[in-house]
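Form predicted on its own, single chain, as structure tokens, below.
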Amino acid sequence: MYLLRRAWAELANEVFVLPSRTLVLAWALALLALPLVYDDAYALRILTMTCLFAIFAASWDLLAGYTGQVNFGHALFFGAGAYTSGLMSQKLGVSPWLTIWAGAAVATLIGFLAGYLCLRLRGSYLSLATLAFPLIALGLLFAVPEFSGGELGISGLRRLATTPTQNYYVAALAMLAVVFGLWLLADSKFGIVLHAIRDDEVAARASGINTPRYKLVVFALSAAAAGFAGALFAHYIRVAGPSTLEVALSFQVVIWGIFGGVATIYGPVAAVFILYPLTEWLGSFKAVGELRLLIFAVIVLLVLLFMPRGLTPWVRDKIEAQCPRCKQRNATWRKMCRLCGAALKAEVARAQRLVGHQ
């Protein structure tokens, strides 16, 4: 009973006080309850893939959004996790439940090495350098087709679960755990340091922050999450192939990140849950055909034009307001801040208008 009261108090004081957190909780509960009310195999397949790509998108945002290190070759880590897990499972006969962690570990190591090589680069130079890494990896894999499967990749991998519902829950629970973990990390003191590095690395270094160390750690953490997603992806579709290293996948995650809103973690996740099922749904119509890519591009362009910071920051600004005194967020319908009691901007503006009319 004590645990229930404690849980309810946490929900009341930390979640229900903000509309955005309430929406996230409702979304998570809906994800977990969906197979109980709608267990269509095709829909569960689309949502399973969506959950895996959501992990991938969140991992990119930790690196690019919070430290400003825009990675155009993020598929390198995704593919490293996929190939490592697939090779270990097929060649060595290791259980996929173990190889997915090995895939994440190898991706972490590659992320650390890539970060070390790019340590002195910034801006467009960093982005162009990271773009080369997946191409180099593909060249190495094609050079040893008897080991990597060449252009066909490694097929016939074992799945983590047998039924569509079980595979869905594996992906959904993994996504919720990883995304929530990344959000907690980004919302901690560690995340504040990352913001400082992104805004002004010279000033951060002058204040005593070891910026190279933080950048290496973020590269490794981002790679670990992406590699974990890649390993899960390979065992779900039962193939680890060149598609996991394609440049198109790297650019796709950049689109998800910018569409949803960078430096939020939940923004790219929301973008994946909107855009990936949408493109799959449009593809089911024969009349649409190849036009689905054009429709996708138009939607992304409209969001970037009218919501330059991304979709989720725009929505959050509509339902929440920031306190001018303590900078904490409150629901827009509140007149006073829930923490310091200061009048919110909307209330201040309303009072000024009344004074002006008088």
Given for the second form:
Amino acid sequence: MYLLRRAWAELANEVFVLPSRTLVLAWALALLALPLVYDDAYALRILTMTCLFAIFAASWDLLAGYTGQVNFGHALFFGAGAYTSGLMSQKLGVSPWLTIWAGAAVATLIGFLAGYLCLRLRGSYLSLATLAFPLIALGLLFAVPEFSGGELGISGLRRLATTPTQNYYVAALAMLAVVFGLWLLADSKFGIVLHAIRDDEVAARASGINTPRYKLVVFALSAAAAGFAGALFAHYIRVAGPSTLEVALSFQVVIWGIFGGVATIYGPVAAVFILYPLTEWLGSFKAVGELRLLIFAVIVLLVLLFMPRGLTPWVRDKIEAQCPRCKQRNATWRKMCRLCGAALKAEVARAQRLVGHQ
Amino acid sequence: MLRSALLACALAVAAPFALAQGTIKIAIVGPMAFVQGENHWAGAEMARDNINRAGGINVGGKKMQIELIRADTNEMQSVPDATNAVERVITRDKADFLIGGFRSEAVLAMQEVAMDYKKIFLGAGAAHSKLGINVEQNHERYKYWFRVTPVKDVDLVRTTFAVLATVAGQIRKDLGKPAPKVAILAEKAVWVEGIVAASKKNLPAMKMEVVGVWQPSAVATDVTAELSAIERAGADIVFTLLSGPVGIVVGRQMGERNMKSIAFGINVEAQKDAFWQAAAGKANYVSTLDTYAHVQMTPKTIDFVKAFESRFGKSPTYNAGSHDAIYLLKEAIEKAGTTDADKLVAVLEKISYVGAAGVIEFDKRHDPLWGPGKSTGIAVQWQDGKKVPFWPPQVPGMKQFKMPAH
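To test you: the structure above is the form predicted on its own. What is the structure of the form predicted together with its partner chain?
Complete assembly follows, chain above in first position.
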């Protein structure tokens, strides 16, 4: 009873006070409850894919959005996870429940190495260097086709679960856990350091922060999450192939990140949950089926034109406002800050407003 | 009065279901924004219209119409999109059968989804052997997969070598060279590696001398360096393995250089009707493997090609084998008297169907049997702006293979 009361108090004081957090809670609960009310296999497949790509997108945001290390070859980590897990599962006969962790571990190592190689690079030079990594990985895989399956990849992988509902829950729970974990990390002191590195690395170093070490850790953590997503993906579609390392996938994650809003974690996740099912839904219409990518591009362009910081920051600014005194966020309909009691909107007389506009 | 009204309402509600029961739903799954998907759909449309006009498919005494479902797999760009499309047509559109697929990696993933639902999937595009190996290794799960076209990758190579032997024979006869020299011109791509290795090993055994391997980019716009080296090596045959636009450049520049060697192999661009124009009319004697021409591979080939050309204004590619796949399905359903997948598998495993591209019989991997009188494909040569079929030579309608003047 005490725990229940405490949980309710936490919810009331930490979640329900902000519309954005309430929305996230509602979304998480809806995700978990969906198969109980709607177990359509096709819808569950789309949402399973969406959950897996959401992990991938969130991992990119930690690296590119928070730390400013804009990675144009993020598929490297996704593919590393997919291939490692697939190969270990198929060649060594290890359970996929274990190999997905191995996939994440190898991706972490590769992330660390990629970060090490890119330590001295900044901005567009870093992005271009990272773009090359998955292409090099593809070349290496094609060089040993007997081992890697060549251009076909490895197929017939064991699934983690058998039914569409079970597969959906594996992906949804993994997504909620990883995304929440990344968000907690980004919202911690560690995340503040990452912000500092992105905004001014020289100033951060001058303040005594060991920026190379932080960047290496972020590369490794981001790669771990992406590799985990790749491993889950490979076992879900039962194929780990060159498409997991394709340039298109690397750019797709950049689009999700920018569309949703960088340096948020939840922004790219929201973007995947909007854009992936939307593209699929458009494809189901005979009239627009083959134009769906064009429509997708127009939607992305329009959103970025009118919401240059991305979709979720725009929505958040509409439903929440920052307290001018303590900088905490409040629902826009509040007049006083929920923490410090400061007035959120100054009451300005009509005559004064007119003067202000002149 | 009330009873009549209720009856009318009941009939109105039941009518769509009655209609739905009268159709067999076939999903055509392919990259619809690409020429491969276009041909999947075109071939299927032709088959559907002809069969429906003739009354439909006889399923145990009941005539059922064919309803096609067009599913864009977007497989060239995304494997997940391809699997989603297959799931959609099976669970949402309630497709009874699937036909199509092109990119092998995507088709493997699509195959998994179709097998999960125990749906018969007739392949009409992917050549990789792995698709059939799955059937052999786990028949119970993968038995619903059958490859209608093309023949598997290993058999494509066998066809290529068989044609090369014919070309080499003509060079021996016309030029009196006992061991014709072969230059391998293969684009830089993974798919050519196995064929290049096999060529280096097998061509000497076929009394041909390999003078070298040249590998331009698949999108190269100039192959002068490669062609001059091939000329210097004194090659009689340029064995091409080209799927990209470099195929056009090779044809044009060989013509411009007035090369005496003959180009034969796989040149995807040379299979297209627009090749001659794209190569500025200079690609005389360029030869390639192909699938359809105005020759009597079977009694149905010429009629099919003529009807296709008259309806769509272009020649069919091998992906239009979806046409044969639908007729094959019709014959199997009519033999089995049911659309039950398990019963149809048993019928398909023993079927011998005369299609437009060849006679379709399946081996234990559910791959089409390769060989004369079965499925082999054909070889064509560009002669003065026309694509002229020349192999297999015993087929009625085949023309003479021509050599450049020496």
